[in-house]
Amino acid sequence: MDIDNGIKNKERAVLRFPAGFLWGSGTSAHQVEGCCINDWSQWEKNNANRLANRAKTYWQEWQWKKFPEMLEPGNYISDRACDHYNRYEEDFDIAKSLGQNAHRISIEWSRIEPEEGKFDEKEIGHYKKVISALRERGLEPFVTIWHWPLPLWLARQGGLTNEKLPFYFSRYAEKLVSALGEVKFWITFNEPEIYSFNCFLRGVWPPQKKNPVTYLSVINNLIKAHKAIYSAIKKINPAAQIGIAAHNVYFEAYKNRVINRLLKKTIDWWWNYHFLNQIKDFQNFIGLNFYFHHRINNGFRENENKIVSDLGWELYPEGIYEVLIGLKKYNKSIYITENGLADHEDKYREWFIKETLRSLHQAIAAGVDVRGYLHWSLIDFIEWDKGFWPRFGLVGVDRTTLARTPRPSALVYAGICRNNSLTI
């Protein structure tokens, strides 16, 4: 791969990306299209209550005084969303006025398969119509088939621990397939292993069900399904492009000690390394999550937090290197399916934007296949069980009127993508 590793100037570089680079967003359908009927729905509303009561408590002083809607039960509740349902074109739009050419969606299980066996042809219909608005705007669909939430028929038969899942899974991905032929790229799960981990082993998302051996049968039965899904759609479509979105972490051993440096390895292998390993011949890309660093010292968390985003987590773009390094050796092309942050005062986000730019073109350098960055979001939307306050949006999205509004950092992300180049 032929890049340009800067050019002489130190006070002011270019970083070009491969041609053919895809840049882009993404967003997922319970998050932004309003009115979903499914377990997650019908958890909030059974939570709201709770989770407005414990925000003084689970965030720090600086957070709620910022946000003071967290203190409100409506905060949790999705309801309409950004309603991106029916302003979708109105989205992309925006994303082509953006120069963005990739674009992630989901696909909301529950309205294609709302009683088990039948399936919705107006539905189907309807995310016909929001790929061919993709297509039509120049911009290459990702389209994820599982982005957490389950038909409520599925969750009261016992969610992702019923034995039947990777049949359930691969008759519901046969008929996306079926009917949206035209999509080239397939994401079968979003971060399969955070899922687990935050609902079966901290117990804190639907079913909350906190049980070491579920949290292990659980990833188990989604890697069958993974590998169930990949083998039906190569049926259907030999050309498809399939792969997961993995959260991957940074996990550093503090000053390279061999205490730390065991801890981490034991770690990387478990995290970053198993669902992978399961699934490596059964899949033809690797969309990577990336937003986390953790240095490890003697078994705890010790980041320096110099930066955090307003849900306090530590902002480490530099991460990103370490990260596709590590995931060099499957020899996959690789795709940044999510990378971003809160930062509704958009504060951070263009240096965030261009400090992980410029990691990532560093891994290119050293030989990593990476073919695409979508940044995470394209808007404004419910971050799951912390509601509507951490605004992740290129675009602003007004709660009250529903308004969309590009940020600063959009139109600085805009010109690295119009330029496929990134200048330091």
Ligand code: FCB
Contents of the next structure:
Amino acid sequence: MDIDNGIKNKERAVLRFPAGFLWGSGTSAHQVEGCCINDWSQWEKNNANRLANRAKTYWQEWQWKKFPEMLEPGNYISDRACDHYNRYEEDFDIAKSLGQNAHRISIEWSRIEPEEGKFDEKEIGHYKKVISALRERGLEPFVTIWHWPLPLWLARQGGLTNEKLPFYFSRYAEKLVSALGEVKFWITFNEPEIYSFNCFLRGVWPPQKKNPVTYLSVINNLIKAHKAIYSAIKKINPAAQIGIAAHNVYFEAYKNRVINRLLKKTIDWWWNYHFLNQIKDFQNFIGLNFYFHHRINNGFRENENKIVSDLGWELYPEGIYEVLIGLKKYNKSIYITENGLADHEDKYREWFIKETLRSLHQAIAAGVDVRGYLHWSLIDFIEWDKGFWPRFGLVGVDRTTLARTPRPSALVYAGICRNNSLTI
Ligand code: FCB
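Alongside the form predicted alone that was just displayed, please also present the structure of the form predicted in complex with the ligand.
Whole complex next, starting from this chain.
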């Protein structure tokens, strides 16, 4: 073993990513823009006191002591958020300075169509400027058409349960694609599976229903709507690349026991593949949002939770390999459209990114056609019903001044983006 200056001569490996690999980060409109008026902003106001009052019992002591803001109703109201609506050029300058060459945004439907059938040309103009600002900085846009909030007029008509949803979505999408035609990558829906689950089965997000029949009908409605959007976009721009951002989980069969393998097969089918199977002829790529590993033991989740994020989510970056291998059968290009962690102190983020990318590189070596990685997220934001205290940003946002400050891990990620390689 060579000893060099008293430092063991460690093996260094440089993992190179395919030429043209896209490196970036992302956000969603409601979480960062500010002053959205939609079903979420209304729900936040109606539930802020309840969420603040339950915080001490819902979260663990170490969490509410570390993040006392969660005890305040204001933590749960998006209001001005990060004012990204006005500061998007500053934020994109930061993304560019961090060596990134792609960026994911979402379009806020309630701005585009504040009243049924009435489209706001000024707001469409705003997003044209946003897309131009990305292009001017060499950031390939990934545009999410729907990242969860709905216009109030649609929410009042049953929202995702409305049987005219495919028509409403395709009309909205036609407007966007006609105006933003130069966009190449369109993500129709963000995580339709988990959204339907949280809103219509768990009943924790608006409209807080707990009805299995409605849950299933919403999923079918979204499948129909995705196909309608796909057809509408292709008529206007046949070269457009269209997909969803799927929330796929690494379900592990504990000790590979038969019962656990059967359970894994079943939940894999429903959670990871059902939506993708239904739209497989209506997608050009698969967007993968990867966060969770669930180890199944006799029907229960039994994770070791050796390392957890501020949210208490187990950090299991190597799980992305199994999820990617599971997607190989679709023979589609894959882009990681979300992957990150709540880590206010930036304690784990560098390790997490490197471990994730090491496993991603292994999947590419195994023949999975991964062509990009968009870290979640560029800047801190409001994390839906948890509020502002979970910090996912590569770039921190001061909640009082809204000043942006890149975290140390953002600079490490910048080196990986610039070199298109990871040194381990
Ligand atoms: C995903 C959402 C995203 C953010 C991350 C933490 O499910 O798409 O908006 O909340 O989780």
